[in-house]
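A single chain comes next, written as structure tokens; it is the form predicted alone.
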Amino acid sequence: MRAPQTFEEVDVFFPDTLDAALIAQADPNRRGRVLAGGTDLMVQWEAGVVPLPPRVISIKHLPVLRQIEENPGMLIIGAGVTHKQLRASPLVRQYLPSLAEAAATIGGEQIQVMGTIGGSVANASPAGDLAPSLMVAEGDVVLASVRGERRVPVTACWTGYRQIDCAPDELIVRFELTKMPAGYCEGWRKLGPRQAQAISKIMGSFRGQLTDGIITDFKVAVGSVAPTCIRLYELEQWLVGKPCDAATCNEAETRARAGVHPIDDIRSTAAYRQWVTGRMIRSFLQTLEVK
């Protein structure tokens, strides 16, 4: 099949269920490429950074991809969920805070009813923003096809660069995360040469737990700093039982500077930013301990 040229040349398949979406994507001769709002496509296509393809299977109006539910331990997002509705979501803000701020600060008004939490992951774009809140809350990516469901856990879905762990024939339906505890806190930065509409030169999220006056639980994530966004582990895992003072403060600093190493590009050096994810993480634990 030659390859169109113009975007009036692209079937596009808009099923009705998600059932039907699943069938077509089993089927080599009638599978599409994912289409959710198109925020990052649309432009990738336009540019002609990645060539248009022959099909597209349109899932943005399918309502079972566009609920938030809670049980006990989990908040449930689904993949069509949009920016707009991460931010102002009650349940997103109350148990998964730094993903609420991380949408908000997505693109201008236009984007953020368009672009999906699925459409964001499936992306894979190191600097795509709401991957380290993701990574910190932890929890499950589940995917299906007619062969059934298949979870991932978040921390480990993005394989490489702008690559994802998901099938041919799979779609992303839902998010299952881990809430917030009680007594936690989290936050969400973001430096780019802008405040909106910008793409990030560097961002991270952290979710952590301070009793008395002691770190007894830590995680963080950073983008923009590797092929993928990244969980600093090492860093963590040392910060655990530490005291959070300014000893602590400068020594994690200086080994979150030492635990990435990033490149340069257009948006910025790697020296910058190394030093901007020492600083980012200094201010995290300021954070945690004034919360």
The other form holds:
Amino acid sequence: MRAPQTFEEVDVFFPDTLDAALIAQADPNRRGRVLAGGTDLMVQWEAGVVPLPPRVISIKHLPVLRQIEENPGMLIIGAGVTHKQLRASPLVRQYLPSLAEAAATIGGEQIQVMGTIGGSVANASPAGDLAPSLMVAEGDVVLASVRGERRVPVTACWTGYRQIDCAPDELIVRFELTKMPAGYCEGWRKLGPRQAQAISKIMGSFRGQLTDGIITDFKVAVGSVAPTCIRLYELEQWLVGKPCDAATCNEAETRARAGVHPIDDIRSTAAYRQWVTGRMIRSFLQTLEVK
Amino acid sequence: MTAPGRDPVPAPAAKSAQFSSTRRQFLRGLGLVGAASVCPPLTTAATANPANAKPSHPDLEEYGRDPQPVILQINGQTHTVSVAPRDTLLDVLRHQLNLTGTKSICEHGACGGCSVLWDGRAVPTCLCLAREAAGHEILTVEGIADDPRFAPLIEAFCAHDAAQCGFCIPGFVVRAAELFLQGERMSTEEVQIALSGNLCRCGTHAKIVTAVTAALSAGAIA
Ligand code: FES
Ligand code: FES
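If the one shown is the form predicted alone, what is the structure of the form predicted together with the partner chain?
Every component of the complex follows; first up is the chain already shown.
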């Protein structure tokens, strides 16, 4: 089938229910490119940087995807929840504070009303601002298809540059994320050319616990330094059991720099990103010490 | 998205004698006036009965690319327009309804110039499919201009000489109207952050921020 040349040749489907969407996605001849908030896809199509899909299935209006709920250990966030909802939700602010902070730095206010968590994850950009906070929270991405539901750990959902572990007939329906336990703290840092409407040169989140001056748990994820957002597992292991002091900060900064292998691209250089990764770890450890 | 409702909006303040420009003149300067009033939209149904305005979600059951009639609630009026599935709300407002106050600038969601209030929230219409707008209350800058509740806001834009070329101003007015509806007093810094999704190429942000901050604090007093 010839690829559409203009938007006028694209067929669009607005399913009334999630089931209708899943049934369409199950059929290779009816399956469409999934459109949620449109903040990535509409721009890519408009700019002509990706080929137009023959069919588009628009799911943003489905209310079933827009809930935020909790159970004792987890926060359950629908895939259609917008960045604005994330930053405003008391549940997210309490239990996934770095996710709320990250959502508040995406685009400008108008973009935050449009863009969704599911769309951001599915877009799988290494510069996706929600990724680091999801990676340190841990939990599952829940995918649905007519075959049933499938869970993928959020730390393993991105399989390569702009690749996500999601079969062609599956839709991301929700995220089940581990709440930040009492006595822990989280932090978020983003570096871009300006404060708003900027794509990150580098960004990261941490979740950690300090007990009597000793780091008892530490998770850190950094984006825009690799084909996907990455956890710095080796550094995390090294940090646990160390005192949160100047010597640890210095050593952690060096180790963090050595642990990432970013590239030069339109937004920044490898050298700068490597250097900032180190500074970011230092800043996270200082946050942990203060909080 | 929930509509913030209309109750918290302060009553329009008495027109200040300080400046002579009227809201209409202000808008004429921006090239906003006229569209809605001079060229009637293709189809305008009666708006009196809210039951008629029943928001129907588009019920196309399958894929399609052909235009279908869609009922849109825009500036308190019900319009039936023929919308192709891929038409953006921006296209429909400008090309079908002649509401050209909503500007097409970057078409990338980056500048905020195409903002309208969607159930009370500013959204970039260049990224919205028009079909998705069915069942939602859309308020464009024309609707804001014609609504006396927003007169103090628009007067503040004039009083503080906020426009240079004026091209970005409709987007700023819409976003400011959202803040105005929320009825909160905000500091200059909070306003700067709140307006961060709007860009002005002439660089008159400082005056825009001053105008909006002033309008919000006056609004909060009223
Ligand atoms: S034209 Fe829509 S945000 Fe710029
Ligand atoms: S006044 Fe010219 S773009 Fe803002």
